[in-house]
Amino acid sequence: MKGIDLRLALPVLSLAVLLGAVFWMQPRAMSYTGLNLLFNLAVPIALATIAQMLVIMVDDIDLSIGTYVSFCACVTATLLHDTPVVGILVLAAGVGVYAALGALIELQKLPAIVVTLGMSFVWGGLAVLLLPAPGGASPDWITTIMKARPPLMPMAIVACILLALASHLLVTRSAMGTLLRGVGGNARSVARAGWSVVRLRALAYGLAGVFGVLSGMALVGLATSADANIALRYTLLSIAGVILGGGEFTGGRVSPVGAVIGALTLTLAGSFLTFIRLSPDWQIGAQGVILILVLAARLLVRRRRTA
C-alpha cells in the first residue's frame, strides 16, 4: 500500500469503527436526523482543520486558529449582522493580517509557534472587545445555508464532501498547491527555482485566514450567536484533525481529504462521548486517546512495511 493510501485508509477506518460503535449502541442514529445531530459541528471544525493544514503544509504550526475563529465569529454575529460592509472589511483585514504574519515569519526567520501564540492573545482580546458577553445574532443568509436540509444526506456531510474535494484540488492538483507543498518540503529548492518563498508563505497563511473566516461564519450560522471563547478548542482539534488525517509536521506532507475525515472523526467522537454522558472535562482527553491509537496504528504499519 502506498504511503498516501495508508495515510487515508487509517482515518477512514477510525471513522468507520467509531460510526459503527454509535450505530450499535443507538440504532436510531442511522437516520437523516440522527446523522445530522452527530455531525452538527463538523463544518466549522473541518474548515478550521483545513486552515491549520495549510500552515502545517509550509512546515509551520498555528496556535492562534482557535482564537482567530472566535474573533471571526464575533465579527459575524455583530458587525457583519448589523453593518455588513464594515463586517466584510474587518474580516478581510483579518485575512490580510494572517498573510502579513506569514511574510513576517519568513522574512525574519521567526518561529511560527511563538508568533502565532502571541497573536492568539491579540485575536482573543479583539473578540472580547467586540463581544464582552455571549450574544449577537447570525445573519439570516448564513443561518439559511448552515441549517439547510438537502435530500439524502445532512448539510454537514454534503458540505464536508465538497470541502474535501475543493481542498484536494487546491492542494494536490493545482500549481499553487504544488509550490506551497514545495515550501514545506524544501524551501531552498523553491527559492532557487525563482519563486519568492516570502510570498508563498504569505499566500499559505492568507488562505488559512480565509478558511478561518469561513469557520467562524459557519459556527455562528449553527449557534445563531457568538462568544469570545466559542472556538478556543479548535486550535487543538485542528492540529489533531490534520495529524489524524495523515498529515505530518514536517516536509509539507498533508492529506486534504484525510484532514476533513479527521475532523469528521473528532466531531463524531465529541458527539459520541456526549451521547454516553461523559463529562465534557474528559472529552478532550478521550479524543486525544483516539488520536494516539490511530498514530500508533500508523507507526506499526509503517514499521512492518520497512521491516
Second form
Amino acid sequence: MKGIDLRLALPVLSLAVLLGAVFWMQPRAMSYTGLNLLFNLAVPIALATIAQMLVIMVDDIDLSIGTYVSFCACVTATLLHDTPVVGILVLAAGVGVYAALGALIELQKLPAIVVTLGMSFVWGGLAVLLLPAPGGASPDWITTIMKARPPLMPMAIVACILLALASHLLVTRSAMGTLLRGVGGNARSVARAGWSVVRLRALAYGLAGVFGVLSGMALVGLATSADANIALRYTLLSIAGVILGGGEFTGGRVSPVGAVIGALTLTLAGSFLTFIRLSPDWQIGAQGVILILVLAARLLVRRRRTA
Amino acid sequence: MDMRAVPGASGPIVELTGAGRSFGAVRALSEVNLSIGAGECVSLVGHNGAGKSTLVNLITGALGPSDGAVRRIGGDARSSGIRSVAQELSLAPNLTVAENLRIPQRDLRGLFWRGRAGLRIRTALDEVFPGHGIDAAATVADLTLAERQMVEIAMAFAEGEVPARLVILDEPTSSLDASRAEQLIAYVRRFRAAGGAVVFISHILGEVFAVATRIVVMRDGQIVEDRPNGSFTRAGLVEAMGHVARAATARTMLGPSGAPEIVATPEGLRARAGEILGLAGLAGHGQAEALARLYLSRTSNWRGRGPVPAAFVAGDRARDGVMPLWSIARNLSVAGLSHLTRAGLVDRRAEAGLAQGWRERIGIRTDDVANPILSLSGGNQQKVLFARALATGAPLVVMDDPMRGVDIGTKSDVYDMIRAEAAQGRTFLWYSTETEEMTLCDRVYVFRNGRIAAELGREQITEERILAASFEMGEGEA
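Counterpart to the form predicted on its own, namely the form predicted in complex with its partner chain:
The complete assembly is shown below, putting the previous chain first.
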C-alpha cells in the first residue's frame, strides 16, 4: 500500500493545488453546479486516458486514440442514434479492430507508434465519411446519464470515482490485470510461463478499444452532437494524463487511479487558465508549461528518493 | 503447509533418449541420454556452449528435440511439476513479489488470489531462506539483486497447482552471498529427501560437490561423463570439461617485451604496444563491460577530431556493428571519417578508394563496395567491421567476441591479419569465449564475477588453466 500512496502523492497534490487556486480565484466554483461545470468535460478525457493507459501498460503507445474517440462519437451521434443495432455492431467492430491491432503488433513485432499513427488516419477518414459536417444527435439515454444530477456530488465527480474504482479493480487488483502488467514488465518471462503474449496484447488493446467507445459516448452525451474532429486533442491529453498520474512510458508501470486524477488535473488546468483571463491563444502553451512543471517536480522527487 | 515434492509414480521424472537439437547447420546437442529420478540432484557442468542451456530447454520443453525423444512424467513440463529458474533475471520488475507468482501459476485467480499468492511465496521464502526479510507486497524493482534471485528461487519451489517435482537451478547463486548459498544448498538436500529432484548448474565447483548426487559433464553438445558425485576429483572434473590439448601451431608470434605500456586500468588490465591480450572466462563475467569501459574512456572526445585513439570491433553485429541500410564502403569508413573529410564534407573518392583497398587486403567477397552491407554473408560483414577498426589507424583495437558465428575460413584470414597488425605495433584486446582463440594471445586475463581472477603468461595459456581459473574451486584453490 505504501508504494501506491507514494506514487499517487504527486498527482493528488497537483490536483489539490490547482483546485485550491481555482477556488481562490472564483469562490463560486465551490458549489454543486460549479464543480459540475469544472469537471464535466473530464469524464470523456478520463475514459480516453484509461484507454491510453491500457496500451502504455503493455509497453506500447496509442497515437490513434483521439481520432478513434472522434470516430466513436460520430458513430454514437449518427448510427447509434438512428439505428441502434447497426451502431452497436459498428462500435463492436471498432473494438475488434483494436484487439486485432494488438495481436498484429505482437505477431509481426511492429512498432505500435507507427501502426497507431497510421490507424489514426483511418479512424479520422471514417469519422469524416460518417459525419462530413458537425451534426448528429445524442441518443437520449446517454444524455440522461451524462446530465443526471445525483444527490451530494455532481455526475462528473461520481463518474470519475466509479471509473477510478473500476479500472483499479481491473488493472491493479485482478489476476488478469496483473498478467497484463507483467507483459509490460517482462514479456519474455510471461511467454516462457506458457502464456500467449499475442492474446494478452490483443486483450489489452481490446480493452482500450472498449474505453475508447465509452469515451466517445460520454463526449456525445455532453455535447449532444458530434463532429469528425471532436476529440483530436485527446491523443496528447491522454498520454499527458497517464504520465501526470504517475505512469511511465515503459515497463508496465501504470496507475489507473493516478490516470483519472491526471485527466482531472488537465481539465482543471484549462479552466484555471480561463479564470485568470489568459487569452485562448496562449492557453495551449500555458497548459504545456503546467505539464512540464509537474513532470519536473516528479523527477526531482524521484531523484531524491533514489539518492 | 507442506510444499515439498510429492513422490510421483515410480520411474524417472524426465528421460531423454538419443535427444539432439540443431539450429540450422549447428548441432547444439546430440545423442543425449539422461534420466532424472526422484531424490536426485544432478549437477550439469561444462564450458560455454557445451550445450547446457539447450539441454535445459529440452527438459523444460522450451525447445523440442530435433531427434530422439524427451519423456516427462506428466506429459508437458507444467503438469510434470518441472520448473526452472533461468540464469537471467526473469521477474517483472513492475509487479510485487506476490504478483510475480501469478505469471507461472495459473490457478492464482478469482477472488482472494492475492492472499493465496502472498501466502505461497512467503511460505516458500521462509522455508528456503529463513530470515530473508523480503516483503511479499514489495515491488520487485525496489529489491536488491540478491533479493530478486532469492524470490525467483523461492517461486520455483513454492506450492502450486502441480507441486514442484524437478527444479532446474541455472547459476542460482550468482548474486547470493555465501550464507544464502548455504541455505539454498541445505534446502536442496531437504527437498531431495522429500522426493524432489534438482538440476543444479553452477560454475562454483565447491557448490557442485556439496549439492550433487550425480555430476554430468558436457562438452561440445554431448554428455561426456555421467557419474556419482564421489567418483570425481576437482582436477578430474576440470579435465573432463576441457578439449584436447591445443595445437602447437599457433605459437609463431613474438610478443614485445620492451615496448611501452599503453593500457593500465584500475582493475588491473595492462597491455604493451604490439601485444595481443586475451580476456577469457565464462560468458558474462565482466569481460565485455571491462572492454566497454576502457574503450569509452579512450574515445569520449565528442568533437572527434584528430587521430582515433581506439577502435572497437563488435561481436554482436546486429546490435553494435552493422548499419544495415548503408553500403559496404560507408560501413567501413564510418569510424575513421575524420581522415576522409575535406572542409567538413566527406571526400567520396577517398572513401571509395579506402574501401577498395581494404576489400583486396582482407578479401571481402563482393564485386562492388557500393553494394549494401546486408548483401554480404555474416563472416564477410565481420571482415568489414574489422576493416572499419583497422582503417582508423587507432593504436588500440578492442574486440568484443568478434568471431561469434564466423566460419573457419574467415577466422584464419582475420587471425593472420591481427598478427600482422600486432607486429607493426598495434595493441589488441580480445575477448572471446572460445579457448582456442585465447591460445593465439600473448597474455590472457581470466575473468570471474566481474574481476580478473588470473593472469596467464604466454606459456601458461592452456584450456585447463583457463577453465580452472573460470570455475571457483572452493576455498583457497582458485
